[in-house]
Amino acid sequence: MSVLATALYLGPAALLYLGAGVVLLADLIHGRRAVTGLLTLVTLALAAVWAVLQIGGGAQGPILGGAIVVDSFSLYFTFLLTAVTAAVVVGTSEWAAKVEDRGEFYSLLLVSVGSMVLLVQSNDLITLFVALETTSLAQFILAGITRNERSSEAGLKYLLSGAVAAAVLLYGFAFLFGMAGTTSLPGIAEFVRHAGDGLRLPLILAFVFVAAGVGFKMAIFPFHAWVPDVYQGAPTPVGSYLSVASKAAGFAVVLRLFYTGLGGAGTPITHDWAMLFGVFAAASMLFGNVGALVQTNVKRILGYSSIAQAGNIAVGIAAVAAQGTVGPSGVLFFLGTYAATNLGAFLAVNAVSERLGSDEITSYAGLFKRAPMTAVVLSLCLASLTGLPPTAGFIAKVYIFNSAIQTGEVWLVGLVAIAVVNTAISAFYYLRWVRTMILDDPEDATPIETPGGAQGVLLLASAAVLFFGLWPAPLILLAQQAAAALLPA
């Protein structure tokens, strides 16, 4: 393949990390003056472009040997990521106006979301491996971008953790790339196909510490651990796009390695990690919801509620014992909804913390009478999260939970009836948080003003969260043309 022909399959990418360039050399040279917000919308638009005139023009298909592939799976989270980055940038553009380095803030996003853009083209170990580590140092830094006590404290937790899970996901990928003789994941695929019983114990050795190194991305329990405290710490811009994007592009990483890389549903492994990330999700579930259960911050119930989410996801990877892409198209649709809900929830959470001054759950008494716009898209988001109708967090409950059902396994009707049990466990602590907002009655009645930029944002995931859940046909369609690409041709 010709240099250009290459260029124009790692276009997207490419313009994310010449955009963070151009960004830090225009804070370098104007200052407080530059425009480096709307280079950053502008970058962003341009990659989402870029990929638009892939999915017209048919720049699809492996590169590099095999090492990066852009298919409609990868094309799929490449919008979601640079939707949801776009939309952080406009939702707290107010508060970076206010960051020291504002500059090095948007730039490290950017680093982030093209790290991320790689990672879910990755098709093999090597690249796979960059790409995470990539991403994964942008964001340890932007955990600590404010540098006060609390920042800094997010960022080291953060970068310990993440540090620890690194080498654990190295170890494993060495365990595979030793038994395969390739780090290519359609090599390995094929590897494990044929693997004889001989092997399965290594196999299962393997996955482990993958599932380990990645379940610190997707903060699946018990990898979970700094979730909590890197929500509370980091500035609530960075929460939320730790929230949604990197939580995006963990479970795109899980789909990638376990239907690419070890082939999916139907090999001698299938069952064993299948059932992994059935106790996964179970746990991840359980533990999120009675952890929110005690809290009183608003950002560690969000951080919990984070954990238990990401087990709700992790149904649909238990699911692979399903043929077919019902499992993953369950996952690809119900990040697509949960991006909308989770970043509504946190970027309302910005705009009325930064004012109050406060993150605790009795400073939002009354809120509906101070700031009524803003707590009605809060409490339509805490509704999807919850799942209830008619938002898209009920269709993505329901369809993850069929996915699990129809493949008539008896330990995964059992997981979901262990799921559905801990939706009504989380509608005890989103439900109080809106009873807060409707009932009781503010210390302090003076209006709460959101700016314009949270505003539109945050109208715009309260319409996506209506549209979707009325009418989730598209986005279907898009999560199973996606998942497609995952399945051997």
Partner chain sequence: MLLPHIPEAAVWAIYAAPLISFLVIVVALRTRPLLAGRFTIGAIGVAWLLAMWALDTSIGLGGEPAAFHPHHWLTLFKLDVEFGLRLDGLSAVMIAVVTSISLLVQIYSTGYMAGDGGYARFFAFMSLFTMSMLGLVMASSLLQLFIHWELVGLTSYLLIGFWFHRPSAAAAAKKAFIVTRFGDFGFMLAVVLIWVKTGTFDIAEINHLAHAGEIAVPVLTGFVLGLFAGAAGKSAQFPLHFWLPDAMEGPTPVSSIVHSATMVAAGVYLLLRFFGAVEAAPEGVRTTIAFVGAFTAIFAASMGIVATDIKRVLAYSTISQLGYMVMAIGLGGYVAAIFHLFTHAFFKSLLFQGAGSLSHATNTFEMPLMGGLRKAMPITYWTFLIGSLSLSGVFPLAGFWSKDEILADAWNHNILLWLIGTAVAFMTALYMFRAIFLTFFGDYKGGAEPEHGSHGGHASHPHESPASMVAPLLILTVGAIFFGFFNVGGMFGHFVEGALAPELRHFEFEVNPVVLVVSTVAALAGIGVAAAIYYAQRPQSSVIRGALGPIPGVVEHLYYVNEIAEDGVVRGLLLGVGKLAAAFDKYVVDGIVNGIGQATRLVGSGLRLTITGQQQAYSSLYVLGVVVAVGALFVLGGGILERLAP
Second form
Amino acid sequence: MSVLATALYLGPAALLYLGAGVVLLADLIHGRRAVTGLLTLVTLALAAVWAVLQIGGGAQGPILGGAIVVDSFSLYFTFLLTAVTAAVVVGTSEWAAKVEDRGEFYSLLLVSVGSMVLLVQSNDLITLFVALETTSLAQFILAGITRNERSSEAGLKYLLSGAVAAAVLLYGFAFLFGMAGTTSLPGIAEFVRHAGDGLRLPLILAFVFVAAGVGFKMAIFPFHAWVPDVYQGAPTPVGSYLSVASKAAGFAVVLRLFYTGLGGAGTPITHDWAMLFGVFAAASMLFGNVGALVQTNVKRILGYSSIAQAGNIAVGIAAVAAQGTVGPSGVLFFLGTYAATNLGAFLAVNAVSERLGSDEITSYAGLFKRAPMTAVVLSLCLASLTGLPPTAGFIAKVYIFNSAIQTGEVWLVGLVAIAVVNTAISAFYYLRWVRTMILDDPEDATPIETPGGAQGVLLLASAAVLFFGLWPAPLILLAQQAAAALLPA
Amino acid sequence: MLTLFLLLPVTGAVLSLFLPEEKQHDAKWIALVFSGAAFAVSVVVFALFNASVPGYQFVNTFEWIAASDAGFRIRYTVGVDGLSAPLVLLLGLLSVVSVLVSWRIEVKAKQYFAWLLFMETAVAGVFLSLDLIQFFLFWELELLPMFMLISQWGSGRRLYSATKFLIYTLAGSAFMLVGFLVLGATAGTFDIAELTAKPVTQAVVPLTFVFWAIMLAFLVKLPTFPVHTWLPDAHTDAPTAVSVMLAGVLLKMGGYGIIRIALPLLPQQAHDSRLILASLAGFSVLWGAVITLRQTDLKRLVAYSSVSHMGYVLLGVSAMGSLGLSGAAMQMFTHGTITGLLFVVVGLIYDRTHTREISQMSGLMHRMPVVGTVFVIAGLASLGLPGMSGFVAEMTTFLGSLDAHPVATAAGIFGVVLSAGYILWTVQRVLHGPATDRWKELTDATSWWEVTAMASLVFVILAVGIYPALLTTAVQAGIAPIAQIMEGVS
Amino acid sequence: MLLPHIPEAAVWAIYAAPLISFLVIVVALRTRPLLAGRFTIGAIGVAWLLAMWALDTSIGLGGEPAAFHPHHWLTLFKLDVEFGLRLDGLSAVMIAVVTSISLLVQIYSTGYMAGDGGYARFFAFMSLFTMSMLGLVMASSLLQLFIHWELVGLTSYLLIGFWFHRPSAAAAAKKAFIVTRFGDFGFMLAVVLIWVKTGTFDIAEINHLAHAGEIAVPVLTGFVLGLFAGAAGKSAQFPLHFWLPDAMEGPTPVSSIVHSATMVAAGVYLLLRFFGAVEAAPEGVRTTIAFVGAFTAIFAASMGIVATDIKRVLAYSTISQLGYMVMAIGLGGYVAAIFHLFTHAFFKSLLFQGAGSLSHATNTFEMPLMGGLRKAMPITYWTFLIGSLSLSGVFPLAGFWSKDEILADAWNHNILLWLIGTAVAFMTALYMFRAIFLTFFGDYKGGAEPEHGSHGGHASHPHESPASMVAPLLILTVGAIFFGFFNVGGMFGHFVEGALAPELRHFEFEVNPVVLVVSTVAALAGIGVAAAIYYAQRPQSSVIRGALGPIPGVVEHLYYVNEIAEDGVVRGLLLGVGKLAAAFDKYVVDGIVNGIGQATRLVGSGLRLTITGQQQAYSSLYVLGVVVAVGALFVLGGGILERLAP
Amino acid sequence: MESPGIIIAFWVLAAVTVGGCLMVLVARNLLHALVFLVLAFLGMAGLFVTLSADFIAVAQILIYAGSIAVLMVFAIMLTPLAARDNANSLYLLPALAAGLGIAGLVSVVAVITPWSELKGDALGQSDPVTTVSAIGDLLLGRYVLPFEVASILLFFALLGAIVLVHERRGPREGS
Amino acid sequence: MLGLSVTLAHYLVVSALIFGIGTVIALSKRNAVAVLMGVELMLNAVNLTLIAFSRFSSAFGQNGQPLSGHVFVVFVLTVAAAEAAVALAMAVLVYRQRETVDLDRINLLRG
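Can I get the form predicted together with its partner chain as well, since the one above is the form predicted on its own?
What follows is the whole complex; the chain from before opens it.
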């Protein structure tokens, strides 16, 4: 394979890493006058463009001895991750301007997203592990980047929890490798498909460990406990990045691992896998929603809510038992809409909290009067998180629940029943928040300015939330195409 | 045409949101114009509705979500038949009425009217949708405006009531979604017409579960004992216009859903459940009525009477025959107008007296003869007086249900007796008796918007009561195919 | 006979005339009361003329139904409701009675209601009532009849509560409606039942089917009992009688027409209309009807003896006389019942108008406040006296003939009922003449002060009422005297029997000397006793009271029926159940819902404790989660237990 | 692996390693714990040798026993006011449950799984003198991408560590 | 004892024990540095597993890549070192603000 071809395949991730270096250099040379934010954006844009070139250039399939694979699935996530990161960068530029280590912040962000791009392309346990650890490490540092008490506490907790999770994940990898004799995901899949009954137990052991390791990123119960603290303590931009990008990458990995690494549907462990995620999904939803009911801090509400949402998405993971793209396309579509929704919510909260200096829900009273646009966008996003029409969240939920029921498994119908009850519970806290913002009277009616960049991103996010709520067909088609890449041809 | 009906109110809502703050009182004019236009459309639809043509009319459709596999092909499809056409008309009318009775809203007027119009679109979508997912979409869409309207412009424990409404409805609709998805997954389509033509007979979970999962949402909305307690609270604390909409059209979503979806899609299961449904119906009628008897809060009283009256809808449905279903369909329409009118009147009284306690009132007839007269008319209609629309509907229901459910029907008829009790007792306590000094300053409702709101409803009530063919032609056309399905089941 | 056959449109016009009057007043004449009154009189006059034409036509047909075709009103699947006209002996008589009395009452009202603030409203309601009543009697379909039945109830409600500012009037109006509605519960069931079982509402057909034995006995029994329940409500039969005395809160013209002559007779009319079905019903059903009627007759009469309000005396009398009619129906005395209904309409209307005339002069209906009015109001006195005599059944006045017809039927069928009937005849004479002696004889007690805004004159100097009131009295007196002769020889009887199927016609005029003598003696005895106690005052009424112990007290409390109904049934039972139900809603249903909400929050607070803020807790949860998951899957999916087992 | 030398070596090294680990758990002083940790690392390196993993054994000594231990010493020294005892938190019980659970489960699986299915002596068969060159080939061949990424990882870990602990340039900023 | 051969299971059990002890340390120690020690032990256990499998597994026939396990270990070592560096930096950072690295007392964020 020629260097050029390799470059074509590796382009996005390489560009992002390169960008990280450039940003760092620029920061070193120009100090605080450097346009690091812009550079970051340019890098992200270039990476996205390169991803388009990959499609045009016919880059398809594994390279480097199967270390990574470029397919529509990885492209879907490449776009998603770069877009999300760009949105975070734009939406929080005002905040970033005040951060001391701005260059490092952007640089780490780029490293993190670059590793995630590699992560979703990984086709090999080692690549996967290294990419995962790279993005994790960057995220740990990002969580603590403002270095105040809360931020550093969040960073430390995130890191130590993450280290344990990484060890468990690795243990699972070790067993997979040991049994299959290869680190290549297709190779492992080959083994799993033909695994004798004698290896059933270690196989279960391995995939639960792996699921736990990835579950940490997905933030599903019982691997979720770090989420509220980190979302609250980490700077909001980092929180939003974690809640969307990191979670999406987690789900991408779990899908890739299952379909490419564990043989997909129809293997002896399919059912165990589905049950595992079914239970996790139900527990996540219950924990997240019920926990959020009693929260008063908006960032913690969003934290708990993201646990619950992970539960919703995991319904799609549990739906893998069926042949076809039913389950994964639901996950992909949900992640796409969830990215817009949750980003909108987080960035709005960021914009408001910056001005108010408070994350308490009571300080959001009458936000509609003080910052009408932000309040409307936030309400829209919360409605979408609840799953109310005409937002994308509604379609996403219906679609993913539909995919679970399409499998024709009775217990999945039960899981969906739990999920829909949870939707009802979640309405309670989401809509209470909406009501507080839209209808209550503010104590202090001075208008809150929302920075231009944030405004733009918020508008874009709400436009996406509405657009995919009213016209979801294109994204659903994309998600199905992407999911189809996971299946053996 | 129907899409226009759907879009008009929401357009108005958006426009009114974009009004500048200082002109926000013009929102009512926007609301009036757009709801009026929607009403005009609904009148045209009803007038042009051809009862002799089978199937749905004025159908608009296009592929909305055409997913390649995954059984998620969803069409946007709107259409009316004889069942939904009267409800659409009712919605159009009551929306105008509710805008009119909100004429004096001062607080956050543009938001208020925006939510109100938004709600109209949502409810319209429920009545017009011919696709399960689309139906569910609009069903859920109605929650947010309702929650907002009650929790902000309501009174008393408004947040509690709004939340209660929300939780009840969401809990119900949650299971409905599961039911819809199971049906859709089994049949491979969400199209109501297709599902009606070929009912599902076997699914991954027992169809009885599916039936009750779907019914639960409708029963909550109807509402039926024992899932009715959200209604009195919601009504009591809601602003007048919202009460009008709630009683007038939102409750009908439940009955409509039962007749449009639960019955024809799962005829066998519905048939097997008819005794339970009839028992619930009879019980609701009596339960609502005896509780109404001892209410001291005017709005709560009308609210509980709704529980009783909507029991007739379920009674008619539970007979699962052509007449019972027609009775239920007509009862939905008539209850919408009658209870809508009652809430209008109660609202007008409340606006003036600022109390809803019946014991505080006396002799209001002296101060407000117009309001009082309309109150009496609405009350008489509510107690099923012949010559008014309620009688026709109730009688048809009873004629349809006696053979199938004699005891429940007897309970229903006894409910009519009790309704005379609570209505007349209320009239006596509120309107009659000596004129007291406390209400010396009260003024009658003579503004054009108040008179228009009341007169239009009175007109409809009397017109349908005296010449029921206005309604029955359409209803028969709508019910006939469903009744045919139900009567084919044993 | 005298006139050509009446066209259908003209019969509809009888119905339409008062309706038009109502609409015109509502729309145009609300503020022009005098015109409203005149318009009503004109409209009802037209109706009366047409009614006479209809009567003439019907007589020409020998009481057989005129051939009018029904019209579709509501068509819905197999439900086909037709409205039409039924003009036969029975309805022709009723139409004539209703229009005649209505016309007279309207004229009377122009005087009685003069100056009342609601003058126009009064005539509007009266028109509406007349229309409803006419619709009721002309109906060819059961549903049509039921609809007007309810409308009659409505107008009765509106008219009783005409002076709604008086709490007692408002309460009485409500009571009247609700109590009759309890009866209508049965009626409505009957309507629904008969349609469900026969598929028709047509009265003639239902009668025919019943008589032909094509309706199953249980259905027929249910149907007739249902009709009877409705009739009992409207015709104030025990135990649904207690609304009627209170209904006297309405203006006197209303009492005169609605609550004596016409509406309360509607129950009787209903049973007569379905006489074929009643006859076909099992013996027990008819016996029940007869005994309820008889009991009501004597029960109400006893209360009439102790009442002090003259209108209430008349109200109890009405109940009692309706009891007679119902008894007659139970005994199969079709002609007797309708004939008594016919004569009763005239003399009772007359008596009420007389009472109205008295109150017009004295501003009160309380007899203890009157006395000695014989001289001041001679016309009132004489007409009232004749009316009373007629009611008491004194030869040869109208009441004598009709009452005797009933007693003769009783004599023929059931001697016990005859005894009761005769006793009632005695009591009737007693209470009527008690009233006459208390009001027209003795010294004037001064009346009462006029209520504010009412129509009364100066009570201190009572004087005869104006011509508009006196003239109707005189006209009605003619009826009270002579209308009994219509049936001498059976002319009336054969005419009204034309409405029945031929095989049911078995009326023959006969004079039973025993019955005739005994009842006349009873009536005269009643008059004599009244004269002794209330005129001669030997013995004084208080002495008799004392001798009777607690009985008069119980009677004066109306046998505590009101208390039982209001405190027992309404407050105790309905409101009690309502209270329990509301409590159930509040504590159980809402309790569960709120409980779930609270529990959820509690669980939330509990879960929150797991997020202790300490990283070790998080990791412990994490690893324990892994352990549990692995363990569970080992057991469930991996079959580890089998593997470990030796 | 029938050779008695290896068998003895295995048992001894296993005992040392596990014992070292246990001492890390129970040692009262943090610095003592660190010493036992190093002991465990060394034992582990020995175990690697018994598995013919010479390169890894060396790397283990260099990286774990060497650099990481030194890092930890620095960390302990840089936090002079922090407690030096190796105390347990409130979560000892759940931690024990979790640790025992996971060790137990894996052990059970290790014991009852019929590994014999897979039994072989892959390395033994080829028995290369050293694994170094083979590993080098793999690192620069098949695993070149993770290799490059690992360098990025290390660089940014370094950068991160600096960012986190470097002295502030000015007054506190940010939220 | 000498008669017994050392098999894969032996190594796996040893690694399981080390992993378990590491878990206990990581989960129970109050001092952040001690927690890190536990994590390192866990990673070591993983390494042992990897190497043991490389040595014993028959999965590495013709297509097998036994040394992949060794490469894997190299990466684990690398990552462990990087992680340790960042973790210790973080501990120092926290220490500067609170003069403690006691995780029991680092609970500003909770609930």
